[in-house]
Amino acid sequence: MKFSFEHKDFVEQNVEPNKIAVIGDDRSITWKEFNAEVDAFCNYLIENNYQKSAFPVIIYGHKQVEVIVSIYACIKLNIAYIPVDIVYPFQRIQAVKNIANVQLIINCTDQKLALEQTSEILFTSNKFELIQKAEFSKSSIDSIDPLVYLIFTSGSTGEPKGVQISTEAVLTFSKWMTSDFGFTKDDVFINVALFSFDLSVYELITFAALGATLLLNSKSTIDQPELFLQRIKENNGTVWVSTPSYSFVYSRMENSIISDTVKYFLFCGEMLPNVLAKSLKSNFKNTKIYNTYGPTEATVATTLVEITEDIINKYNPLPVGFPKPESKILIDEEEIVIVGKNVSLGYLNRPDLNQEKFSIFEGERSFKTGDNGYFQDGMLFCKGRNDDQVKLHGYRIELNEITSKIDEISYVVKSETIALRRNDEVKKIVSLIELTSDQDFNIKADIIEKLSNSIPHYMIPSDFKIIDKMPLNQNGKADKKALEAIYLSR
């Protein structure tokens, strides 16, 4: 049977015309312009027979309200969108492109991208223009349970990875976020994560559900913590999201001027410090804390707690919550499994992975996340990756991906990437290389300028270490133990 739905399940309908709906750099839209540019972006996709797409389309951007319009006219479409950053290097969109079959870009920027057998559209300054065309296949079956966005993550084989979120997934975190957390039609989401990743999936499905309004951020403006903090309270900024690590600089400021706007601070993508809580506790009284837990591959997040004063004191680490509802969270020898409707289709053409990873369980799709964890007092704690996917600034990264970009430089024999922890949590992430021969450059410049032409900045590794042999272990691997040691020694 079909899953059904409609555009309005997804945008509050009885909302005040004349409100602001979203916020960006350079405009600002009220709610009855958002739904008349996103029904003449729907408009201008029919007349250029771009909807019933077969595969994924690209929305290329950073923080401009195109893009947001653009989301919106996909889902109203029934298309499927992948999200993709200006930060992202070329080699990743085009290997993005390829993984997706992707035929259609939508560009909210300047700068054209003219990807081979891609049309493109340029969409700036609320203006559509088709600035290249190639084959474009519609789709002649319709979906039982279609797909909203796909987010593209790391990936082991240095190849990233498509997670695949259907349309009941998106609408059960939805009903979540609507229900549950306290939210209403007047807050004022703060927008910092970028739209490639999942964490910015929270205030972009939640402020649309509820009427509200989306405050976006660029990156030039949240590197600048004074001028981040004068926009949230010009814009009377309520619900923060981030991860933990972002607000660190923010929990410190006594007096801080987003005390008296700011209601929630939403965390996710990263474990919250004990130590983090009872600062912000301290100096934001009025201001609720929230504590998710969820991978991508979970839509987002599956679980919440409230973290009062009464928890920071009892529990060190903190815990990540109860898991939200219609879904189930099981710990099979210490491993996180998530069991739900809101667990993903699985990888993008990955049938390897998606049996590694996903399978059914009481009739509902389960998933291994590779994180352990445990319950207490009924709460799911995590204490962290088990495999080679690391957690790092809140950005889910695959150690074995750097290392299979950095082996296909010319002089490199063989490299390594290591994550160093402390306290279980990971600060810092580096790379130890066994090179063909002697090299009279700078060796650590160059790699680190042919990464960047490949992966995305937040996976350069912050140091490199030039090893004479890559010690091996028993079964003929890495020794990263070994590893570990030799590069502390130093």
The other form holds:
Amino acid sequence: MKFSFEHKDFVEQNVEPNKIAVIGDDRSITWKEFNAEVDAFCNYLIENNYQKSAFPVIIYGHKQVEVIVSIYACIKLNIAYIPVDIVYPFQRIQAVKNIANVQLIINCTDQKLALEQTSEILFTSNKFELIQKAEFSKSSIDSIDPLVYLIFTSGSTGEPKGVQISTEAVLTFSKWMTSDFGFTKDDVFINVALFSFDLSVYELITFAALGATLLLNSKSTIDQPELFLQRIKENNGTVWVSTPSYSFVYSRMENSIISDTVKYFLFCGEMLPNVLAKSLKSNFKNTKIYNTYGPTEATVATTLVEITEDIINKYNPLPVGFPKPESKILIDEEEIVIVGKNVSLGYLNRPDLNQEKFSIFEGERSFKTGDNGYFQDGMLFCKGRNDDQVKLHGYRIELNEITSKIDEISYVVKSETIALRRNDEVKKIVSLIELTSDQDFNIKADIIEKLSNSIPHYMIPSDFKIIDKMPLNQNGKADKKALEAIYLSR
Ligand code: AMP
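Structure of the form predicted in complex with ligand AMP (previous: the form predicted on its own):
What follows is the entire complex, opening with the chain shown before.
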């Protein structure tokens, strides 16, 4: 049966027209203006035949209001979009374009991308202009459950992988957000994450579903804590959405100017340390703390728990919560498996990986997360990964993706990338490298330069060590324990 939906399922229709919908860096727009801008952009796409594309479009930008308008125009026209932040180097954008057969880029920056065989619309300062036109093959696909977006995450083979999220998955998520968290149309959602990460889907989908307000914050604002706090205060930001890592510096501030403004801390993406929850509780007495858990492959989050004083005192590590309605969590030989409509349709064009990670359980899609976990008192708890995926400063990284990029360098025989941990938390990523012969130039600088062309800055190891010979374990693979000892022994 075809899944049917309407645009109003995503966007609250009964909004106050003069209330602010989106607050950007350089301009803010009301709900009336937001709806008009979305419609104007939809009309432009239709006039140019970009309606109902069979292929996803890339929305390229940072925290511009135009990014949000583009996203909602795509949702309205049923065009799947791929959010790509300016943090991505050119080669990675090219890789995403090739994997997803992208034919149109909506560029919200003033820097032309000019990818081959791709049309490009420049959408800045609320004006759009077709700056590059390519042959466009029209859609013949009419999918049962159309995609809303694809988010590319780090892939262990050296290429990013595109997680396909369907309309039904997003609407299930939206329903949960508007019913179980206590948020209302009066809330102002504080955006921190880049739109290329699914954490940002929290505020992106919820503000529109409620007819509330979205507060965008550019990287330069976020990098200046005083300015960021001031901006939250001035705009009355009420829902803080971030990884726990990001809130550390704020958790210790006594009498923060936002302690009465922020009503909720909504966390996801990595372990919420008990000490962090404790200091937030003591410095933000009237703010609720939510811990949520879930991978991009299951549409942002699958479990939720409010971290109360009692929970902080009773559990360490803290629970990640109760499964949301319509989703099930199973534990299969320690591994967390998510079942439900929120599970992705799979990685785009990766049947090999899909077979390994996705399957059908009692008629519903299921995903093997790679996270180990257990249930206690009805709540899920996480206890680490069973593979080489790590989180560093909240960023999801496959160590093998870095290794394969270093191995492509002509003077490298073999490399291995390892994560160094303290108290189960990744503190640093380093690569150990065997060279073809002694080189007489600055290897570290050269590798960093090469890597920064192909992977985002947050994936670049903070240190490199040249080794004589790669230590191997009994299976003939790099011996990571030995490598860690070699690295630490210097
Ligand atoms: P991402 O796809 O970037 O959201 O990363 C998903 C991964 O982050 C999960 O598979 C977990 O390994 C980790 N993760 C997400 N939320 C939590 C949480 N609340 N506690 C512990 N780990 C988490």
